[in-house]
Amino acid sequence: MKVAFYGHVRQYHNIKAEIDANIQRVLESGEYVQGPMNKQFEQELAAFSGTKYAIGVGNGTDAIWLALMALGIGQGDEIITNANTFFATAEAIWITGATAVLVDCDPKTKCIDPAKIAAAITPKTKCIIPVHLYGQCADMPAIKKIADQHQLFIIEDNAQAIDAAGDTFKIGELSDAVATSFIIQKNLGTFGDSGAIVTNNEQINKGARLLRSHGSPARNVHSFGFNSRLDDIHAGVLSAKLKHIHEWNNQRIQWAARYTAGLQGAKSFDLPYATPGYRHVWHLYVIEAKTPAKRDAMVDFLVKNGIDAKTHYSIAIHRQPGFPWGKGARIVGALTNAEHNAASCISLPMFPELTAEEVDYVIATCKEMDAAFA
């Protein structure tokens, strides 16, 4: 048997009806850049993110980057981070000229530690990012307080963990505004790049509204600015798909706890870790060999059985080749757990539309691969 580490084509055919009538919608408008289509996806994000605004980008990089420069924040500044994310976290603040500050990861969840964050702050610290990692909320009440004793803002990178919540908060209840991305691969995903920011701030709604169409508030009249926008054929798809995100998100969660179960006493592995009382909603299941040096011989074992696993993120962002040692970034710290994170993890396939039978298959195959390399 193949198992597949996306199940995008299974899920376009399930609801292709919806999805091929609003693109059929936006072609007969005619208007497709911020056109109705656009703003209609934006109020229907922006009320499932009990939000007041959501403002739709060119994907979910920019949507850190837009954030940031709408709060003012730039060249002379620090934003602490966690190490073990997407290069495009780090990548985001160098846009807007400001520092990268890496600190560890919760051993645990994997998200950003928060009794690693107060020891990075300085008086250039403007904003603390933390990710969402793998579908789980980050630990915000912790970061919230850390936060206001500082007067920091916080920008949640929630590329990965749309419908996520904690157990007293929900995403976006706790920060100055929330970056998400559409790319295929998230939760909700379009069929292309897209991303988007969701926030109460007023400041951050203007301002990230003007930078992401070449400064423009009006036709002809233009301040500093890039072109970043949500078309609207991405806004349609999309639109289509966030009616049945949450259905979606709770077949992850079915799928994960099947995983869970039917992995138990693993030798050569460890299971992922799910906060008690967090809505954890598996954008990626992340097991981490025991000895990282078996993990890429662990992953060809997988793939020559049939199964696409993959790793997530298997070099930190410190570790690489672009990293700007010595300018724009800084170091708090050991960054042990994020190291240990790069070189052990092994994603399996993880998707709505997996089938009992093939979740099954990738048990099986785990147990194989756990007595090979135990």
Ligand SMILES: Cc1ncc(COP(=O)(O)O)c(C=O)c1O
Given for the second form:
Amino acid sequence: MKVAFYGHVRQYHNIKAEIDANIQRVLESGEYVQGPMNKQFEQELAAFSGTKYAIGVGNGTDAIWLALMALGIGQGDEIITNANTFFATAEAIWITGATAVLVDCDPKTKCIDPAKIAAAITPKTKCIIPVHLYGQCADMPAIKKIADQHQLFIIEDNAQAIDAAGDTFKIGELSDAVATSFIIQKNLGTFGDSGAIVTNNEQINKGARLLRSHGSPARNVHSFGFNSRLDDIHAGVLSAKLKHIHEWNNQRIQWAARYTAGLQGAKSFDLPYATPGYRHVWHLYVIEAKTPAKRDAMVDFLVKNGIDAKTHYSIAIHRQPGFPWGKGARIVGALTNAEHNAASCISLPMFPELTAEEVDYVIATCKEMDAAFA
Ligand SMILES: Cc1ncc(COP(=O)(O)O)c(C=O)c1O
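Having seen the form predicted on its own, can you show the form predicted together with the ligand?
Zooming out: every chain and molecule, the one shown earlier first.
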């Protein structure tokens, strides 16, 4: 059997009529950039997120740096985030001219360790960017407490966790803004690139709307800005898919539970940790090789047996070429957990349209792998 890593085409076929109808509406409207479909999706996304505003932008990376720039953050400022994330989190900081200050993650959740943040704060620190990695919220109440003590902004990198929640908090409730990616691989993904900022903050709403469209408040008038807009065709796709995201995430939760039940007792790898009471939406189901030196051979074993296993992310930010990019980044403290995560992570196929047979085949093959590598 072959098990793919993504199910985009299956998902398209499941709701083809809804997606096609929205695309058709956009095509017939003659308005393709910041048109009615864009406005409709922004309203739907704000309602879904429980925030006053949603601002559609070109991609998730832009969503982060546009929110930062709207707050006036840039050269000379420092922003704290975790070292084990997709490169774009640090890249977005670097684009603003600020310095990315990287700290370690929690060994269990893989999200930023709040206990590591305080040591990284300097008079230049302006913001914390917690990443809700793999679909699970960071410990936002602890992060908010530190931010309030030091008067720091919080921008949540929510590229991987739309519709996730904590036990006592929702995404967006304890921060200044939330940056989301809708690239096709994400839980809510369009057929290409796009992203959004959701926020209750007037300054971010106003600033990001101007910055995303050439700094233009009115025709022919421009202040400083860029071009990073959410096209209406993508807005139409996303509007159709947003109606299904909660049930799709529920299905991911069920597949994750099936993996976790089926893989109990493995000797050669650890299973992912889900914080009790949190809604983890399983963007990725990541097991960790107990012996990192065996990880690549374990991935090869799965791939040779038809399973499209991957690694997220096998090179931590501080190990990327050119680090620290002039003064663009620095690290604070040991990054032991981030290093371990990079060296040991193995992502198993995870998408709502998997079948029970496919999930069971992955489980059976992982057990064979366990026997071979324990
Ligand atoms: C954690 C994280 N942050 C930011 C991004 C950037 O999003 P995009 O690729 O839409 O720019 C991604 C995904 O690609 C991501 O996984």
